[in-house]
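First comes one chain, alone, set out as structure tokens in the form predicted on its own.
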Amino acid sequence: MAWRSSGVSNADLVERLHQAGLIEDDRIKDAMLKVDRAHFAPSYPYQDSPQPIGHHATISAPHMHASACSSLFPFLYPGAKVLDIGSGSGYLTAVFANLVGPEGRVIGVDHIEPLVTLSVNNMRKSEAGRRMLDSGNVRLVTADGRKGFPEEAPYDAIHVGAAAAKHHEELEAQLKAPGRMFVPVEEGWSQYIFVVDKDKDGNITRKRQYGVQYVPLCDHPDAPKRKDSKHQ
């Protein structure tokens, strides 16, 4: 079903994802309906494929965003705290914010400062996005995603939107107990989605899901130590 859910509008795209079984819960459907991909993808926003957003980065295909939301859904409850690593243009960060509600908090981290600026500007295209930023419901920062964002840890859910070269224990340590992480990880010449669960006792379980192709999780050589969206 993946790659076959393209639409002519945001509502059409989300409905096709729902019909294909890629969105199963109405809360996820509603959260994605509230975030217009045209604000976050500069070309072909309703096509079910990755799209370039500049700086050798992409916004993932809609079906991958739906898969991430579905995998993390038990931990995306109202009031939850979420870390979105490789937040890019800010789309999925905004979807997560809809899922956790105004009482929750979403931290979006990207290592490319112009992309963080882009994500702030994209969110400010809508009244809901401006409210998320101004209220502190969403915070967008420039930082090395491989290190997570420990100053706001622990997190109920962590989403990683770039392929890690290994399982980063530093990220797993920032999960709550219980908590869950959705992360693509390189294995040999391939990449696979892993769902990493931490139980109430702090024990870690990693489950390999399916093969994917993401840009690598890395740090920009010229990136500053950190820049916070609230100062932009």
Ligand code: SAH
Contents of the next structure:
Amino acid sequence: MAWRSSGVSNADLVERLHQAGLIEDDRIKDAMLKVDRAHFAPSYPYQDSPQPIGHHATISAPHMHASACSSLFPFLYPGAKVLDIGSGSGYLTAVFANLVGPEGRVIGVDHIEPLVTLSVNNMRKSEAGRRMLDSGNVRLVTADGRKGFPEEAPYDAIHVGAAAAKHHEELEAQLKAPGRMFVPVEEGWSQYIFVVDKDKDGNITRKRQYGVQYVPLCDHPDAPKRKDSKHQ
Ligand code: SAH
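Given the form predicted on its own above, produce the structure of the same protein in the form predicted together with S-adenosyl-L-homocysteine (SAH).
Every component of the complex follows; first up is the chain already shown.
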């Protein structure tokens, strides 16, 4: 699937994703057309594959960004509030901001401070990105995403861009009722996308979708390592 959607320009890439049926609504297509992936991916921006952005992180593949937007789409209405955990390059944060419009708000959280700076700089490459940041439509913060971002909760939609070791109830608690989360979760040696729905009465359902390969949602690299009990 991946290589077939690669393009020679941003418009070509988005068109190919659309033709492959990976973009489920024209509003998502428009939102992706408005964000040039070349501002966020330092190499091969129009290739449908993840690219390194430093600090062991990658900008996810375009088909994964399209899939995340398609899954969360009913909750990305104009005026919605979105949390993007593991915001990395800032690309998807900007696409979400286009979807929720100037009345909406998107919080991007990453635990690596230089990546947060990178995402701000990436967004500032375009007039629209500068407007999103200056108006407060988008806020990019350094924090441990496993705790969500309670200060701005609750959220209509939560996107997690790194694989969680478990289902984090703390994140589910920060969803509105109704609300939806798109999250890769590890199961054994594999990772699967889960779509977690909270209904209007607050009931949670977790639906396993398809297998993926994401970087882990983990401790900060400088955090003191936990001691192995066997060696204490
Ligand atoms: N959506 C991003 C994906 C970046 S890769 C993009 O497409 O650009 C995953 C990101 O998760 C990395 O930037 C990494 O620093 C971040 N991450 C990993 N563990 C984290 C944690 N505990 N809290 C916040 N961010 C985390």
